[in-house]
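Only one chain comes next, encoded as structure tokens, the form predicted alone.
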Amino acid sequence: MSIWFTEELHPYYRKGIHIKKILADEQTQFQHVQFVETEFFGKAMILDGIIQLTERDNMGYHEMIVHVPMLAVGKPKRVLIVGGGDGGSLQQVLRYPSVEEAVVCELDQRVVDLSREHFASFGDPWVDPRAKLLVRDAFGFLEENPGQFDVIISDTTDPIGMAERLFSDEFYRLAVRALTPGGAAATQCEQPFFDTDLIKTIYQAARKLVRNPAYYYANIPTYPGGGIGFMYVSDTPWEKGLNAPFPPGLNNYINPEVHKAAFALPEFFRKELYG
């Protein structure tokens, strides 16, 4: 089989990826889930027609969304991952010896099952005794657990359908409420060129909740525009993590230079966001 998968998120922009083989294709209770083998990027997961991750470039996403807040906090003990059923963020969280419990709140069990089957490179982090999977909606869980987590990672799909709520002011309020004093959250926060207004709205909401929110980004070729951004949400400055030692096994994407540079924004976007 040789086909092109084309993703169109905007009427003026589309991207394509060459697929060699379809590994799984099913409609779950919540979404259309596909796993494919691509020509260059290895295996990929597609949800509702949108590429979520590939074997080749997921490192930029998972390492940056996880390690920036983890390093800022220092030695986090309890971590919550909202979404993240593929296990990539969980793999990174569990690199920290200080972590005693990593809770993954994922809505779709089939994402977990199929990812364990097809993303062997993540090393099946679910077998780690510190990992705890909850198959449920994250909103209710956050409401039930104020002040419980040192780090929260919002590893979500794009703000479409049910995932829209995970980009709302209410979600950010609940996430900050669920942090311990000095804790930090990082959320998937879209792309500067295409989603400027949404990012500005989220940043303004975060400013009302914490002292040191900041936007940063990473290069991921299979995402729209070749990259994705994150919102750092904490009273603790992100710069505190620059002097923290990296956990073992980090040799793919993040390094001290990338960590610092990720917060240096292009001028057009810096002016839009920070004024």
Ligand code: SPD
Contents of the next structure:
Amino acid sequence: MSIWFTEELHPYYRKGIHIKKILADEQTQFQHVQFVETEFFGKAMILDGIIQLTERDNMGYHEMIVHVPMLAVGKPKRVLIVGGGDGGSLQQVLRYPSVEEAVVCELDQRVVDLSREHFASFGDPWVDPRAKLLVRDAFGFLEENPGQFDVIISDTTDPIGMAERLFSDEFYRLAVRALTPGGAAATQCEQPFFDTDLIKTIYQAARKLVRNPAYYYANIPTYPGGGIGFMYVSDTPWEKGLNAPFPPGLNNYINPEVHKAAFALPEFFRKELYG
Ligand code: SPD
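What would the structure be for the form predicted in complex with the named molecule, rather than the form predicted alone?
In what comes next, the whole complex appears, and the chain from above leads the way.
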């Protein structure tokens, strides 16, 4: 079997990966979920036609979205993951011995079930007694839990359809309200070339909520533009994490140099964002 999966981001931009086998293909209550075996990237999960992760390059995404806020906070105890039903962020969060509870607020139970079946490489983090899955919408949960979480990770798909609200000012307001004092959030925050205006809007919203928001970036070959950025949202400066020890078991993407360099932005984008 030989198929090219093509993700069309805009009428003027597409990217493709070569697929060897389709492992699962179903329309859930919420979205079109596909798991595929690729030629080069191992297994991949695709939601509504958008590549979410592959076994080979997900580490840049999950390590950076999780460890940057976790290291800045120091010894986080309670962590909330919004989305993240594939378990990749959860695996990283649970590396910290300080974590007592990691709540994953995921809308689609099928994403969790199929990921457990196909992503054995994540080591089934759900069996850890500290992991707690809530199959529900994150908005209501955030509303009900002010001041509860040391770290919040918004590990979402792109701002299309039901995920659009997770990129709104209101979501950021609720997420910051759900943080403990000095807590930190990191959110999936799209691609500087393609999503400049959205990122600027989010940064402006974050500036009204916290003292030290900042944008950072990771290389992910299977995402549009070859990478994706994250919004760090906290009163605690991200630089505080540069002196913190990494948790055990990290040897794939983040290191002290990558951690620091991720916040260096290309000049066209730095000017757009920070003026
Ligand atoms: N453009 C694709 C962005 C996908 C981000 N979500 C990834 C989920 C991995 N846990």
